[in-house]
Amino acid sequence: MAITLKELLDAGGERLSLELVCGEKYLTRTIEENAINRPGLALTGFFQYFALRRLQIFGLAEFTYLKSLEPEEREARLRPIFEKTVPGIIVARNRNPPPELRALAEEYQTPLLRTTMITSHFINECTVLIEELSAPRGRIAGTMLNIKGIGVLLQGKAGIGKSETALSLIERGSSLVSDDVTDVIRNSHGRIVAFANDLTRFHMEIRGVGIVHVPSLFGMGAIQQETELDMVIRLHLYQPEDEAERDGKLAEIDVLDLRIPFYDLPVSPGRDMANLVETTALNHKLKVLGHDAAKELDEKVIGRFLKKAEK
């Protein structure tokens, strides 16, 4: 998903120490590629592999080279870059853009920005930010927890006990990421990252108690800004037909076009749901590591029958 320069400036202006020099009217230009380009070779006239869909950054090397040229030559070197309709140009190290650079930016309606950061640091930070802003994202119902390093989303109908179960898990050492509503984003590594929105972060609603601020009650170790989503557990009221399926069969659910492991846990009086959720999470982690208890038991039972049959 492409983002505009305005979105980048609004979201990361302070983080990237960005200042708009000129071109405020043209901040609607889109950044179609996440990487940042240094137009060193382009300044010499070589455009065969020029990345025109990327933001262009002029670092110390580019700036020093331009400064060594006469004004007419400087303009001649810069103009072909603007003719490619690049999304925008950024000058690093808080340098004052040469008059020719500013004039061409105005002529070609190209936003010109400046940052106090050194070139390499800016490229790293800006690339990460663009990836964050352009990544697929969404919002799903559920309470998100980190249970001993496993990202678990608890789902279920209102009143089923998600928040109460989460509260018990927090008391057992788990960390709360979000309650009731969880924002998700798919990162560049093909993983779903879950986090809370700014308004409700670190708060929980407990029926009969009201809104509580988790870090005030349980300390900073009881919260976490974000976590990768490893599995989804849905709590539902126990039904007699649940007896037909007792082996915790693994299913999958779609989240931002990725398949995430999904488990159904029946809720009934007397069941310690916090303990069951934690056990389900740890057991799933064992399966991921190649240790499947149900499969191993099946193999043992079959092996025992085969030995008896041979006798």
Contents of the next structure:
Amino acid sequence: MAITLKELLDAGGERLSLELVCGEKYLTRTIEENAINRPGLALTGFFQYFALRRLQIFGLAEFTYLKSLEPEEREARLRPIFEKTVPGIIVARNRNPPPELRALAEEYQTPLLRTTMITSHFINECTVLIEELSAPRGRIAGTMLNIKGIGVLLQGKAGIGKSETALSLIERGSSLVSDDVTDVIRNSHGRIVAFANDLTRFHMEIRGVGIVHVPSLFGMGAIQQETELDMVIRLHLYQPEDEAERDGKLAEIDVLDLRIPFYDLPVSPGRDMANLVETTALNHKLKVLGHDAAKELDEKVIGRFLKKAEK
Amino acid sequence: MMDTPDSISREFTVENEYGIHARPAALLVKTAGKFSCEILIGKKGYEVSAKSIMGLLTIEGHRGAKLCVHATGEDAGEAMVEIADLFEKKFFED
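Which structure goes with the form predicted together with its partner chain, now that we have seen the form predicted alone?
Below is the entire complex, every chain and molecule, led by the chain shown above.
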């Protein structure tokens, strides 16, 4: 998803010490490629492989070079960059842009911004911010918890007992991230990060009780701002055909185009769901670390049987 | 999307002053909960289950907001009639 310069300026004004010099009307331009380019070579007239979809930053080197040129020459060197319709130009080190740069920015309706940061720092910070802003995001149904360091999304039909299970888990030391509705983004490390909608954050709705504010009742330890998603557990009403799933084979579910481990837990009267969810989460962590309890048991069984088998 | 007896879509405008805050949300959940069909409600590209209070609050149904309701399942028709009634009666507010 391409972001606009306005989004970058809104989110990065403070973090990147970024301010607008001119071109407020053109802030709707989008950054088509999530990176930043130093147009040093382009200034010399070399336009092969010119990264025109990226933000262009003028640092000390570009400035010193431009300064060495006569005003007409400077204008002639800058114009081709604007002709390529770059998304925007950033001037580093709080420099005053030369009049030619300003005039061309106006002429080609290109936003011109300025930062107090030095070029290399700005490039690092800005790349990270653009990645964050353009990360795929969505909103999914489910209650998000961090259970002993494992990020678990609880799903299931209305009334199956997600919030009640979450409540018991909170009592057992888990922390709540969001109830019933969870916002997710895919970060640049290829992980899903889950957090709550800011309007309903840390509130829960419990059938028969009403709406509760979790940190007021259970303390700050009972909540967490965000957590990485490790697995999805769906609660469903027990059906006799569930028996086939006893082997505990690992399924996966798609979240923002990433495959996330998925477990389907049957609910029936008398099953302690909080305990089962926690055990499923811990067992999954154990599997990820290389211990598969089901497989190990089976190997043990087969080993004994092979020994006893009639030769 | 074409309607069939089992799959109905309608658009409603929120008309009560405070929008779909906790009380109307609870009313919607209570109504939706009476039916076995799946009921989704929301705005452009973002829908939640009408059976979740927390979900309903996040769609930010302020006065003037246009909300799409999709009901899918056997009793979708009856569910839609009751939901339409709630919107029409401004959730018994104002």
